[in-house]
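What follows is a single chain, given as structure tokens, in the form predicted on its own.
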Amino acid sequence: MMHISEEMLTDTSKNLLLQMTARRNVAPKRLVEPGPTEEQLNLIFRAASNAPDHGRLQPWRFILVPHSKRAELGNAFVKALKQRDSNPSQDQIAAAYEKAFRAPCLMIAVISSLPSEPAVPLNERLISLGCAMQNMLLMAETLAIGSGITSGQAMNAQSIRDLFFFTEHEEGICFVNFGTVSSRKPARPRAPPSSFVSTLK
């Protein structure tokens, strides 16, 4: 495999690499106000729209959760908890409810398995969603906005499905969070390409 040193990169490529290597997943509790502006959100979603999309299905969508709906989301989290555990503690209930109020900008990523022509399998749709989300996270990084992805057992609980009006062919994949980073964890070591790339022999 040919090795390309950073000295061989154009300024644009260097900037892109810098954003990629700088990006970190930030826990929602460390994302505070201010969140992205409407203009910044539009840039983030424009980045998402450039993800690969086999068949041009647009098999994914994002649903923003405004502050006026956070209490409803908190109640949905609590209902999901009680569905899994018939006797949760008050601390568990409070923690489930509080999750809805973390990060100033919160949205849920939704995938659709609606049959299509030509047929596009779910794994390809998930790849498209993953690319869209990575584009969003990188755009946020260029705007000095922190981001984090969260999921959990409540993702497709009936209370969550009802709140977001999922169709029978839709599934919640994760929550995407944006905001100002209040504190950062130290960067963790990244695997070198030689550890995950090989050549067919």
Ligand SMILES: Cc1cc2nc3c(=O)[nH]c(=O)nc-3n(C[C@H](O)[C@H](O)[C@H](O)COP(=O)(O)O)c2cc1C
Contents of the next structure:
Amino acid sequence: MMHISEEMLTDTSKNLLLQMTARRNVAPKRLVEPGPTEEQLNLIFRAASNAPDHGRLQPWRFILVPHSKRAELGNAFVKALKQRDSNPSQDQIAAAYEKAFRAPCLMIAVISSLPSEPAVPLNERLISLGCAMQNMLLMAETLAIGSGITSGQAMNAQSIRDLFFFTEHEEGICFVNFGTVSSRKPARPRAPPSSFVSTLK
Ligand SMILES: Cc1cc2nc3c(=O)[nH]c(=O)nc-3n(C[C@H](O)[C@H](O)[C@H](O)COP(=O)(O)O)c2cc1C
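Alt. form predicted in complex with this ligand, vs. the form predicted on its own above:
So here's everything in the complex, that chain up top.
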């Protein structure tokens, strides 16, 4: 595969590459105040709206969890834990509750499988959500805002579904967290294209 040297890149490409390589997942406990301002959050969501979307279904949405609702989310996490484990320890309960309070800006990403015409399968809808999320993470990176994704067994527990008023066609995919990075992990090595690209022979 052709090697691309830095000199071949335009400034725009260089900047894009810089943001892409600088982005990394930051654990929510390392995302602290200040979170994004309303204006910055608006830019992040505008980035999301530029995602490809087969059939223009807008099959995903994000629900912000303001500080005033974190305790309710914590209780929903605890309920979900108790549902899958009949006898959790006090430490497990405290950890489940505390998860709701970590990043200054927290939202849940939701996908819809509502039947459509033409039918666009769930896989394609999830790709659209993934693209939207990557746009958001990259936009955050350009604003010097750290980001992290979290998921886990509680995503579609009844307590979470109830709290966020999911419809029967909706599913929670993950949480997206934003904030100021308190400490950053070193960059991880990236897979070379040769490890995931081949040419049909
Ligand atoms: C849908 C999705 C769910 C994720 N859930 C978690 C999670 O529950 N906990 C976690 O530590 N990281 C989670 N991640 C983040 C990945 O662990 C992270 O992207 C991966 O380690 C690669 O690191 P990088 O993003 O810095 O390249 C999730 C990522 C995606 C795309």
